[in-house]
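Next up: a single chain in structure tokens, the form predicted on its own.
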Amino acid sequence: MEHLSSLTDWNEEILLGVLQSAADFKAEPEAFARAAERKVLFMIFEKPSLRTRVSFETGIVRLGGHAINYDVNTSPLGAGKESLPDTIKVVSRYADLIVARLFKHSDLEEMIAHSGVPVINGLTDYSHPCQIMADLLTIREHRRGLKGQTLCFLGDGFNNVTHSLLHGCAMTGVNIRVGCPAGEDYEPLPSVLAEARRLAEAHGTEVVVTDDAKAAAEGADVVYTDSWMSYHIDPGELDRRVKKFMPYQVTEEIMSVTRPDSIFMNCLPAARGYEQTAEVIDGPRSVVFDQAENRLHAQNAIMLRLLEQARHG
């Protein structure tokens, strides 16, 4: 049974082959308003969200599915009535896939070990790989591909956009800069770097962290920043970690030492004053609606391979 827990359970041919059948719903959705006929999408969700409950509801409804919310906190699994394992084996039974939006990675991978069906990460505090596919989509699309580009990004690095983000790029030949303070509470997990530059080494791209946020933004093709308050986030820390985060916000002149037309991205929701200004998230250079969008095509495409390898499997 494959599911999508990382983007690392795939190799370069799968992912790229995948955003390719991205593009192609995004260019023709009635040629697949059938793909996943009487299919049920049943989502499971611990955060709150906008983006992927909506996009992914929608998805599988252009597919010609249909999909449930599972609200945790009104559920005997949110009171504590029925374990995990339990809810899984049953719900395996009911439904053809699984999204799951998690505090915990652990919890996912729990989940994958008790599913009769492909489980596939919504969003967990380790990575959130179903972005990274509509991000990388959306590079291919502004920037006329993904080999060669040199994305920048600048805030928390110790997250789960910038952990798949390093696993993503690295793969497609996009070349990932993290400017971001030092120290392990702000830098991404060793072991993500590890796998990065395994991976950067494989397919002939570059990844570097450093601390400069001028020297990460320079010559880059993307600017990529992400919330500093993560919903995990205690919103006591709101100010120490603006203070903290600063001087990495993306500005017009963050912006000026990058290539004259690079574009500005952001996975949403987005603070105006806090981790970019105003005049760059709605400036001409900002992708960020079509970046939101793109979670749309970029998700159907991943639940039409796990429909059809678990077809196979």
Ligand code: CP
Given for the second form:
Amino acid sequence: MEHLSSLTDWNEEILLGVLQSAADFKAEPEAFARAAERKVLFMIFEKPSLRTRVSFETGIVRLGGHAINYDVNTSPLGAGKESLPDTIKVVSRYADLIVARLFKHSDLEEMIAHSGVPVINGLTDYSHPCQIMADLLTIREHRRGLKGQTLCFLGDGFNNVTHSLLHGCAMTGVNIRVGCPAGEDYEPLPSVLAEARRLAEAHGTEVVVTDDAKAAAEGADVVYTDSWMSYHIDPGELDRRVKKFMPYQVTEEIMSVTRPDSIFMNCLPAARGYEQTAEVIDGPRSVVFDQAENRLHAQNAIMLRLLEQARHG
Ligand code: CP
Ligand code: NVA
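Switch over from the form predicted on its own to the form predicted in complex with ligand CP, please.
To see the whole picture, the full complex is given below, headed by that same chain.
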């Protein structure tokens, strides 16, 4: 049974194939109107969401299927009356696919271990693969391809989006530079870096971590940032984190050292005046709403791949 827990579940060929299907779906959605006819997607969210929740539901409807949004707070699971394995074993008897947004990646792995249907990671504390599939599609569109591009991520390196960017860039020949404060609370997990470096070797591309924001941004094709206050971070951490991350804010000055035709990305939700200035996110280089749209197309391709694999499995 194939699931999507992190992008490294796949190899480069599969990843590029799914990106191509996403582009095909985007170009001609009507051709896929019955591709998942009568299929049911079960969606379970432990954290807030706009894009993931709405794009998955819209996506499965456009493919001819149906979505069920399950509220953990009013569930036996949330009330501590039913275990995660039992919940998933029951859901697997009804639904054809599961998307889960969870606090702990280990809970997602437990879900996968007990699921009889494909499970898609809709974000955990470790990774956010669906986001990065949409981002790679967006870079492909705006930069006319992936190989040889240089992406600079500024801000929180110890972060689900950063980890999946490291995986996705390394797998597709995109150089990646992470500019973040030094220290294990802010830098990507060493195991993710090691895996990204191993994957990048096949393409001869670079994986760099530096605490120098300008050096990370120098000559980049893409500048990417994400919230300093991810859903799982205690709100009481705000002042301390703002002080720590402010040198990594994406400003016009940072954008001025990148390529003249570089693009700015943020997975959203965004906080203007924090991880980037309003000028940058609302400026001409920003492609953040194309990214958000591409969640829909990328996830439809992911769902169709997993349904197809399950049919053959
Ligand atoms: N980028 C993203 O996953 O957005 P949501 O938290 O709104 O789903
Ligand atoms: N790193 C962010 C991503 C939000 C889509 C978070 O976990 O909240």
